[in-house]
Amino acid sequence: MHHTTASSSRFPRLKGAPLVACLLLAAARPSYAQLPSEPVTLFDGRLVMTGELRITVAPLDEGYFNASDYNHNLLRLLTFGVLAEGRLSDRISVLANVEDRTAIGRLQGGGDRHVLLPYALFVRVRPWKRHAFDVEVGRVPRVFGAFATAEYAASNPLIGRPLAYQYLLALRDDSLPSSTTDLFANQGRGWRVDYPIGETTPAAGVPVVASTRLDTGVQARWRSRWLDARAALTRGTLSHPLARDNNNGNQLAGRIAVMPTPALVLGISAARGAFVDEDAVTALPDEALRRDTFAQQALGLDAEWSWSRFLFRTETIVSSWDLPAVAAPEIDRPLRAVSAMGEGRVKVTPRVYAAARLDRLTFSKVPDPTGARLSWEADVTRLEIGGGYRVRRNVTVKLAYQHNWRDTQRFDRARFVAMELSYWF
C-alpha cells in the first residue's frame, strides 16, 4: 500500500497529459492570444464566468500520501473548473462552480477515474447595500480554517495541500471499530479502511478537514476594514461534508479573522457536528450506545504575515472524534489529531517565486491489549519545497519536491518531484 523509495523515481506514462501541457504552454506565448485572460461577461455584466485548467503530474504514490476522495492522487490530476455568477439584482446573486476531475495514469485500488462535480451551488443575498453583510444558502464555501478559504487555496504556492486538508485517516463515518485493536490494524491505511460495525466494505477514510468538497447549508458573513466574521449551519462535519443528511444532525462552524494591519491576519476557527452515520449507530450491539451523539469537534488558529517580497503562514488545528466504546480494549476517550503547519514564500523576481512548507500531523494515544497506550493512527510529517514561474499573467508553472515520513514499519517514507501547469481566466 505504501510508497517505496525505489519506485519513487518512476514517472507514470501520462498518455494525453504531455499533449495538454504542450497546448497550454503554446497558449502562454504572446502570439497565442486567443484564450481569454479576463472573466467572461454576458448580458450587460449580469453573468460573469471564470475558469481554471490545471494539470498536475508526479510519480506513482504507492503509499497514498496524497490520496483524496474518489481515490484520486492530488499530484496526478487533470482539473477543469468553471465558476459562474448570475446577478439577479443588486442584492441577489446565484453562484455555481462545476469541476471536472480526471485521474492521470494508473488509478490505484479502483475508484472513479473521471468525476464531474457540482462543487458549489448557492444563492447569495446582501440585505443592505451599505453594509458588507451577506447570507449564502446551498452548497456554500467552507468557513473553518485558513486554507479552506478561496483566497488561500487559489494562491497555494506549492502543489500539495497541507496534511490536515488532504491526508486520509483511518476513520470513516459509516464504519466503526469495535476496539482499539481494529484501529491499530488500520494505521496508515486511510486509503482503504476496514471496520466490522456498519458498512463492512473497505473504503477510503476521511481527512481532518475535507478541502475537495464543500458544505451544504446556510452561511453568513460580515466584513469590515479590520474584521472578517463567518458562521455556518451545515450538514455533515469538517471531515465528511454532506449534501444529504445521514444522522439527523447538523454542524455549526465559524471563523473570525482580525486584520490589525493590511500585512497581518490572525484567525480563529471552531466547529462541532454529528459525525457517525445513523446506519452505523443502528448497527451497534449495545442499545445504550445508540442514544449517544458521536461528534467531531475542532479548533483552529492561523496567522498570515507579509513583508516586502515575503509571505509567511502558519496554522494549527486540533480535532477530535467521539466513537463508541464497544469491546476491550476500549476506545476510552475521543480520538484526537493535532496538525501544525508553517509555510513561507518569497518573490525572487516579478515572475519567479520560491516556497517551502513543513507539516506535522500527530495523534492521541489509546490502550492496546497489553495495557500500553499507543497512537491510534500513524504520525505523519511532510516537507515540501518548490517554486513557480509566471509564464504570463494567467499561466503559471510550478515545480515541487515533497518528502513524507510516516510512523509505520513498512513504507514509512516517500519522495516525489511534481510539476503543475495552471491556466485561468
The other form holds:
Amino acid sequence: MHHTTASSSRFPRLKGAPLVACLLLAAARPSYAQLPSEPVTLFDGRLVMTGELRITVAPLDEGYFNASDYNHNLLRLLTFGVLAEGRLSDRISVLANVEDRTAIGRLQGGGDRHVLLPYALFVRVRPWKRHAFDVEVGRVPRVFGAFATAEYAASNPLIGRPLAYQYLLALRDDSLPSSTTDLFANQGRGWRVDYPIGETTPAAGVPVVASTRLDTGVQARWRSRWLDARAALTRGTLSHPLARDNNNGNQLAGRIAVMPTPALVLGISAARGAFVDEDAVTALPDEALRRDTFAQQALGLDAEWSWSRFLFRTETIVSSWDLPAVAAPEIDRPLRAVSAMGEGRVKVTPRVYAAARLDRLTFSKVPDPTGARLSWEADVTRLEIGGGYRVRRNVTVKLAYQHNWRDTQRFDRARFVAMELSYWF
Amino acid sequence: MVLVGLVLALALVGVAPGVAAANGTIRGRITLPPLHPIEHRPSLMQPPATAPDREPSQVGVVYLERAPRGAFEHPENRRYRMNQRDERFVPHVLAIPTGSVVDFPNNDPFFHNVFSLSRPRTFDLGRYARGRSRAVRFNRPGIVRVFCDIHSHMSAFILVFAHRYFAITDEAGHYRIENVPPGTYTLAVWHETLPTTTRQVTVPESGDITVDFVLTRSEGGPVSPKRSEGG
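Condition change, the form predicted alone to the form predicted in complex with the partner chain:
Below is the entire complex, every chain and molecule, led by the chain shown above.
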C-alpha cells in the first residue's frame, strides 16, 4: 500500500459539516411533532404512501470513495423518497418508489446536482392470500444479497454503504479496455473511467452490485417460517441494472435464506447475466469476439446473528466479469472482485446504539507488459465506526467516522466524519 | 390533551371528594364513528407474511380525570400481560395503574424487539425468542406507545393511570368503573384515533349512574394522543 499525503489535509474540512447538521436538527425539532409518523392513506386505504427524508453531510471526498453511480457522494446528499402502494385488490397491488436526490455542497464528478429517480415501479400479485408467495413484474427489488433488505436508513446502522454495493470500479458496460494497460491506467478511478472501445467519453464505472437502481423484469418470492426463497429474471445485471435492455441478454438471479433459529439467518445468492452493452461489442475489432457473450456472474454468502441488544452481519460476494481479450497484454481471464464485510450493532440505551463495519474489496490479477501479474483494480479497505440516537421512533441522528484505504499512488486514503438525520413515516 | 389529563390525575389526588363508605358505579357505553382500516406501511422488499389484518381496534378507555382523595392509600402492584402473537400486540390497548408490571411474552416463532420511546417509560427489551418474556414496571402516569423494532407495523398503547378509576371498554363499547366515591368528576374517553372526549358527571351517595358517549371525529380537543405520543 502506498501512503501519500494527498488526503491528509482533508480532515480539517469537516468543521462545518456537523454544525450544519446540528442546525438542521435544531430547526427541525419544533416542527417534527407535527410530521406524520404513520403511512398516509387516501381513497379509503386504496392508496398508501410512506416516505423517507435523509440529510447526510460530510467533508469533500476527493478520492471519490463514497461516490454513487450518479456522481453523487452518498455522504453529501439530501434524499427524499416516496413509496406509494395502490391496492387494486386483496391480491394485486402496484408499488411505485420515486427518489429525489440533491447533492449538498460542491459537485465533484460533474453531472446534475438534482436527480429524480424512478427507483421502483412494479405490480405485486399474491395468488393465495394466506401464503406468502408473491410475483412481481416491472422495475423490481433486487433478489441478490443481504443488503437488499436494508431499504430504509433505519436498517443501515451506519451512514456509508458496504463497498460491494457502492464503490465504483474501473469497469463499464458500454466502454471496454483493449488491454490490461488500459485497466492499470484506470485503477482507483471508478468515478471517471476512460476506455478506448465503445463509448469513449469518460464516465462513472459500476459497483459490484448497484444499490441505487433497480432492474427490470419479473421475480417470484416465497417465504415460510424457515425459508425465504427468491428468483428473478431481469434485463440488466447486478452491476448495471437496466430499464431497457442493451444487449439482448437477461440475468437470472436468486437467493435462498434459511432461518434455522430465530437468531440466525444464513443466505446464499447467485446471479448471471449478459453485462456488456451491444454497442461496445459491435465496436470490437474482431468478428469472433463480437459473437461472444460477456457476462457478469456472482455468488454471495451472508449471515446475520442477533440476540437481545446485539446484531451482527457478514457478507461475502465473489463477482466476475468476462471481457474480450483484444490486444496484448491480454485480459486472459474474467476480472474478479471479492468483497468481505462484517458489521455489528449494539443498543446501549433505548435511544442510543453503537455500530461498526469493516469492509474489504480485493481484485484478481492480470498480466502487465513485463509478464508480472498485478491486480486489475486497486484493493480498498473501509472501516466505519459510529452510532445513532433515536430522537423519536422515526427520527434518527447518526454520527460516523469512516476511514478508507486504497492501494493507489494518489488519494490512497481518506477519512471522514459524517452525520445523517433521517425521518420516515 | 390526554397526557395532561393523566398527569392531572396524579397531581390532583386529594383535591377531589374523599373516599366515603358508600360508593357508586359509573357505567355506560361508548359508540365510535366508523373507523378507517389500519394500513400497513408499504414495503418494497418485505411484503407482509400473510394478508394483514386491517380491522381497527374498537377498544377505548374511560377514566376519571381527577381521582378521589385517598385513591392511593394502597398502591397498586399488579402484573399485566401484553403478548406478541401473529405480528400483533395482544391486547392492543392496556390500561394499568402506576406501579404495575407488564410482561411481554413472545408467542411468535421469530424474534420481536419491544421498545418504547414515550416519556412516561422509555425501554428496549431487545430481541428474544418464542417462549421467553421480559417485564417492564411503569411508575409514571401517561400514555406509552409500544412498538416492535423489527416489525414496524406492530404497535400498542399502554395507558398508565395514577389512580384506579378507569376501565377498558369491551368490543361493543361497554365499560364499568366501580367503587367510585360520591362526588362530581370529569369523565374522559380515550380512543387511539379520536380526540379525547370529557363530560362532567355526579356520582350519587349510592347507586349507579349511566353515562353513554357518542364519539365523533370533531369532538373534544384537537390533538390526537396517537400523534402527541408518537415516539
